[in-house]
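Okay, so here's just one chain, in structure tokens, the form predicted on its own.
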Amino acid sequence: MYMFKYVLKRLGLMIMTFSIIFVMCFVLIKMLPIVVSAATGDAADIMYAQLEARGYIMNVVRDPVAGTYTFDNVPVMIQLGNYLTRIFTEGDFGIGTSMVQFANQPVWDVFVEKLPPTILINIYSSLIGVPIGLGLGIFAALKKNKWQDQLINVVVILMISLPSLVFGLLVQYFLCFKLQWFPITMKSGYDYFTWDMFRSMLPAVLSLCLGSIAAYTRYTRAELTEVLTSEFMLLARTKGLTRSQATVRHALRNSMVPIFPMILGEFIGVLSGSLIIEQMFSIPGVGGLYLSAINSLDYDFFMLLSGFYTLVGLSAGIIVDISYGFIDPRIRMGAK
């Protein structure tokens, strides 16, 4: 009962937070001028007609000689009402206006097309980073204060201090340019589950997972080290368990309680992708689309992707909090 009330409360707070962020983004972005430089001639006529039909502009007048338009903006709150009405009644998230390659295309269709590469590179990153990070963390905890532990700590501190942008540059220079093990950019096409496509994704995957490996190693070492020095571990050893038996049966299970929610949050948050890494390796995902939408002031793309990233971040936080109660039965979220 406590958990049910807690979940409802968190969902209500998430919806309220998402609504506030969404409205703020819409109002602030609509205070900027409308940009429709991606189309000319008949294409521009179609685009302006669609914008006017969607309640973004009014009193559209075209100069037949210069081919330019003059128009008045609809009040922002009326635009917000029209926008939400279209989403909930028609599933219409708008059209592209400022990016030439997506002009007059439905925003939702482009988003769905760009989503698989972002999901794949982040899932591959998690699948590689989680076991390596946990393994290094366990090894460092078992070799505490020895040279192996010191070496791992130095490497971890170095990797945590560097952003993924630096890892991307190093991977591009050494693995792609010098050694030529991988292509610098991702292979084009939609055959996402072929070896050539996976190989072309690996540079971006490695750039993303190096930071995750360092984080998992640090947290695992810290938690396991604390558990190994607990009193119940001494009791387990006095009852006849060997060091390896006590570690596997008791220490690992207890140390994973705070670590597994972090891993779960990582998996839930894979959809958010990495904006910079996708741009560096020409990944045709939503990260690059988001940056292009911001630079081009393409408002409908910006709103959809901002809502997507916000929702993923909020959902990951809730999933992590709720998972504590399922991983450790002693924890009752929402109980007094």
Second form
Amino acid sequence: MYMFKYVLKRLGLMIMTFSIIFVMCFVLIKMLPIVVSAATGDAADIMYAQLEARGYIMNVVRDPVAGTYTFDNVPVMIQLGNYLTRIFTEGDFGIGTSMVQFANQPVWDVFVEKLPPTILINIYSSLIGVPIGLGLGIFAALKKNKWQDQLINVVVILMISLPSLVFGLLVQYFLCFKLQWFPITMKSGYDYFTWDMFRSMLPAVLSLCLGSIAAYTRYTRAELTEVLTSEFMLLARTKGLTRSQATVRHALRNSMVPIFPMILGEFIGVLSGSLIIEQMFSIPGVGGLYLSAINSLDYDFFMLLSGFYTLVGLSAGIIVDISYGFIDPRIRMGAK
Amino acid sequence: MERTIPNIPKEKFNFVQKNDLIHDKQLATKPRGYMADAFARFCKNKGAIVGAIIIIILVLAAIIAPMCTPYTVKYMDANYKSCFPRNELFVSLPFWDGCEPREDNKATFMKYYAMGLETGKNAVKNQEYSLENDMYSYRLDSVHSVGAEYVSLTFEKYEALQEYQNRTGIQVLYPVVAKSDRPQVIDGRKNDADYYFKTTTKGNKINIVYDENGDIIPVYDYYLATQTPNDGYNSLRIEGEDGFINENGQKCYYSYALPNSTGYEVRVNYYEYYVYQHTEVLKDGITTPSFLFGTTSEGQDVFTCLFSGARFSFVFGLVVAVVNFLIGAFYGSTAGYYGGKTDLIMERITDVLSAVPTMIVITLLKRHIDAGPATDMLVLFIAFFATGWIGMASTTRMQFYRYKNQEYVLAARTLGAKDRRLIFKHIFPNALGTIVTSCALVIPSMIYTETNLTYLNIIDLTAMNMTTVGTLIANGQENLTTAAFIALFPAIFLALLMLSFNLFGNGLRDAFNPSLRGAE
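The structure above corresponds to the form predicted on its own; please provide the structure of the form predicted together with the partner chain.
Full assembly next; the chain just shown is listed first.
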């Protein structure tokens, strides 16, 4: 029961935080100058129609004699209400305006179309990163303070320090350009599960997973060494278990307690992808869409994607905290 | 029941074990403070020391290097784009010598080879090459391969240039080629000044005509010594250059200038012309084009750009860290010290602020602030001031929770210390170590984020005649297949910086909190 209340409280807080950010974002965007895609030569009614469709103004009336228009400005809070109503009743997040390739397309559809590459790359990178990271971490912990451990330590420090920017560049230059193992940028098209596509995704996946491999290794090693030195391990050995039995059955399971939530959090977190890696390898994903929405000031796209990124960040945090709470009741992050 | 203890006279006391020696020695070591202790621990950590030294070197380089080079960030030369890095110490070695390893067909190769034949400025390094399957392998000097250029000069400038030639004995002007003899390529560079020899053109392809010995045939424009020269100027030749005798036995002079609408069109060796321009005309301290780290695809000197970018990064990191430290320490100590409702409200505020992605803050700020060319810079600082202090605040808050209920604070409070005194005199100094450590760990992450933002071109400082490491790396990445070296040194710099800051920060953390060692 306590857990249920805890989860509810965290969820409530998250929704509150999200709403505040969302509303602030919306208001600030609506205060910006309005982008209208009508050309100067177009009839004025096109412009007014666009403004009306985007919810800025209403009750546009054209005076047939003077040719002038009268309209009412819609207050920002009512615009927000309209926006939310449309989202919840019709699933309509608005339409693209200033990005030429997505002009007049429903924002949500474009977003859904861009999602698979980002998600796939992150799933691949987790699939590669988690086993290697855990394996290296376990190995290092078992060989604690021997040369293997020192070597892994040095490599981990290098990996953690090397910015993904530099690492992506190295991968792209040596593996893609010099050795020509992979294409320099990701293949376009929608055939996500073909070998060619996988191959063209690999450099990005590699660049992404190296940082997380280092993080997993470091964390696993720290956790496992702590567990290995605890009293119950001594008990397990005195009970007659061999070292490997004791390690696998007792130490590993116990060290997984904090590691598992971390993996979960990292997985949700990487859903938002890395803007750097997406940009570098021209991945047609959410990151690229976000960047071009920012650069060309497409408000509806910006609004949706900002909401998406905020939500992903928030849920990564909350899922880690809640799963900690489930797995190890001693830890209740944020609870008094 | 009250019992009074009368004073016991001194002589009634006696030692229990008078005959035993006391083995305990009096403590003779000097007492050591927290900071000295931390410093000693820090010095034991070799990695941290190395990190600190590298950071100091990089900071010094960022301060000094931009002063040592005549180039500025604004400097751009349209002809020296994507030049390879050249270190004078490595000139005799096959790397870092300002040369690009190339493999070309004969026509392309001969164009470069002929440059060295004409001017002695070898575009093909040392005029050395190896021939295999009709392909020439050689090292192409980025600076000299620009070769000759046609330049339009007014008469005064032309005379000044001649005066310079006569004074220094350096040949800048070379005989021009008549327009009809130049290769006529439909698109691409017409009037390519590098072809001073006979060519035929077929479509877009230039074929070189060789004589019976396989040599190129120069087709300089010339005039008979008896004619008036095109430029109306006779003493054009450098001493010793005295024309030639043509097949009819007539004395001829080469023409060095063709009149055009604005003055004269002359053919210059661009290297020497560049030297002349910078030493005689602009007098900006640049002597020869030599680029230690190469040039960008816009023709900027990477060395200058890198270190002035690094300078900006350091200043940025430091300013943001200091401001965040002040805000965070104040906010965190208030929240931590008072606790309860104050803490709850303040925590909710940081919760919301920390959940806002930086990208949103920056984009919205960029659209709402208009400060001309300084907009991006301002936005960058404000965005980091707005959310950067949250980590610092929560560290401070945690430390306050740790210390505020300790006995010594209670003692101080009992003695009548006010809140302010308790916070700043009693609790804060104890928490300082941890806070300083997180401050040191925050600087590289600030620099890293700044690099990422400039790499993604969301923040663009070029409007302020500034550049950053991220911009340089982006430039190298855009030209990955042709000029990846542009990103080489910036990437090394960034990697070194991050590595050394990590080592340094971890060392600092271990020194201040030995109990946290290895955990993270």
